[in-house]
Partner chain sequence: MIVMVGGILMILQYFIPHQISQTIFAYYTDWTPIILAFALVLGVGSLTRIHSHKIRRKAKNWQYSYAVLIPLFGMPILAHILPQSLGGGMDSPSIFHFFFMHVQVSIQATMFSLLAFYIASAAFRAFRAKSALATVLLLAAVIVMLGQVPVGELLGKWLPETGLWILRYPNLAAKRAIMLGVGFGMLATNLKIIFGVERNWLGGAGK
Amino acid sequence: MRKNWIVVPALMILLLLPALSVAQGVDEILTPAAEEQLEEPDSWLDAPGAVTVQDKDNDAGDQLLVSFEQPLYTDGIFAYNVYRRIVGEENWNLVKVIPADDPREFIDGYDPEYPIEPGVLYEYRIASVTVDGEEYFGPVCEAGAVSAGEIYHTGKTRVLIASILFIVLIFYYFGKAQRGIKMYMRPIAGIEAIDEAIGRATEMGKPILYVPGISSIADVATIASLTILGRVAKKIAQYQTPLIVPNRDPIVFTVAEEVVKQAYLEAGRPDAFDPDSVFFLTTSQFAYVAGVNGIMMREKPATNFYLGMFYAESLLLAETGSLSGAIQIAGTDAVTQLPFFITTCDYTLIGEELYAASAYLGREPKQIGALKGQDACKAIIMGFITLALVFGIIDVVANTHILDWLRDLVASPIME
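Would you pass me the chain only, in the form predicted together with its partner chain?
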């Protein structure tokens, strides 16, 4: 029964197997006549009609949109086989099997084994297939179009607009910052707390512990932390309070040392810099915690700063610090660690506040510019959400559908 053509793509049978049971069920109930027909050796199926081929939009020239006319009588058909070949070639390739219930339109070219070459003319023919795998061919149709790649993807306009808007805003504020225009930034409560905590340690004559996180220098949080460390060290240099900075990452250690040295220099007290105050502890996470906890219990610092990227060790550090009675100020963008800091520390810089604090303290124009640019984008988002809220209320009250319109404005299709 099985003919040559069906052995070649053996997988096809598989595809058909489950459909088979469904199709048979349907046949039995709805069209007993069709089944009888199938049993006859010269049974006759209606072949599909003409094939229409269009170039698909927004592709790399490797996809064609193929649709074909459904046969007049669909009884007994449970699938269609789609064959394609380059015009002038001998062999047909079976490129797609479409179950009878599926739409008669599909995108050809997704199959990596039979790719479509851009600019090549193909011809198609489609066959109706019976349950037993017999095929009845429709006409051979030359494709009405060749596939071509497009220069621009029209489905991505919204992303493009958003991206351009974002880039323009960031660069606008970059420029503004570089021209030295002062931009307003609201005071961040954490910064006040930092100053106050330094003062407190000075009064008590006890050291200050500064943990710059345990991540690498590539982490934005670490970079932010080191900027803040510079400012803190400068203040400390003026008061001559001892500073302890243990490090976990060797590269962060070298940068931190530089930063602190520079800060003492800027404060006019390079002589007060103690080279042992910034040191490398160990790379192992829990050993690092054990080391820092030891320092906390021995030296009893008056103030602990935990600023930067933290993982599971945050809890252990903050717990010991809280027991030693120190004032603790934390800041991280690690959302899972923030709750631990909030419940154990006196003040916590939450997420972006850490970046903002660093930009604020560092006073590097471009950082502030970037922050301003991001703020502008947030303002746009906030505008949209407010509008959505208003429209939502109007929708409920007046029974309109303007919210959908607004949603469509920003919605991008799932499939590209």
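Instead of the form predicted together with its partner chain shown above, give the structure for the form predicted alone, please.
Here we give the lone chain, stripped of any partners or molecules.
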């Protein structure tokens, strides 16, 4: 009889062990969000868990790094809606929709309608969205950090080193140019042909047409063109050749008039300056082109300069000048217009050659120093590219892993 009293409780314990282990397993995998929603068995398995918020490094204080726990039950979840509000406010704002297959970590602050304000504490709540459109909300989580901007972007160290090197080289060549040391400058055909073009117009007794582009004074190409205009106008004043400068922009017209007047003054012939030689036509693009083309056909200039920013009208101008038989020198940094100028003009300044032209013509120490400093930086970059190419070939042929070593060196904490 005693044996039966011992056997029966033992059998009951053995039968209850699986149930106890299952209950213990469920207790171990429950998240805080799941424990709060145990009273709603139909939804707590679908709700996301707690949200973790960190301040993002190397930003202006307008971004936060947000992550959240995956729901226990993910079948049928289509996406996650991220809601955010300032602590103390009532309304939630939907700031992000994350597909279910994407990582549950994102950077908040990219949406311009809902920016992150530095020093402001936010609350987040994530909702699972099912295929049927139902939302199951996780717990309300207060951000553990506020966004703050950094003074220095540690990922820009390489850029800082390159900038310092560039500035040092420019000042080095500044000093050499100011000491009167002659430095080699690569000849550019379009710049060397300017004197020849002005001399040809003088011999023929015909005017020179100078078009400073059709952009505003805010364009860098326009500023470079006006600088070249001053050099050209000074030579024209010395040769006493008529000059025609039509303008599309009123401000460019005012600056161009002062530039030409100053050039005649520097040449010692202020009385030879004709106020009507620099004039304003119209702000309409193709009406301006029609006016300039009419000047070409009536005045028959011997030399045409097209220097500055140009758009769809470039071929119309250059083709008309070509038909009139003029020598044409063009220059622009508009890549889409360069083929038209190269085809129809005698000489073309390509890209940065337009900016270098003022240094070539004026020979001022600061401009020459800047030009030589840029050339030195380009030489250094070309040297690095050449070394990378050589090391790449050696790495492939001999399997020396040189590139891996260099990549680890550049990505070292010192460079970061």
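So that the term is clear: the rigid core is the largest set of C-alpha atoms that superpose within 1.5 Å between two forms. Numbering follows the first chain given and starts at 1. Keep in mind it's a predicted model, so treat the numbers as computed, not measured.
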query	finding
Rigid core superposition, Thr130 Cα moves 2 angstroms or more between the two forms	yes
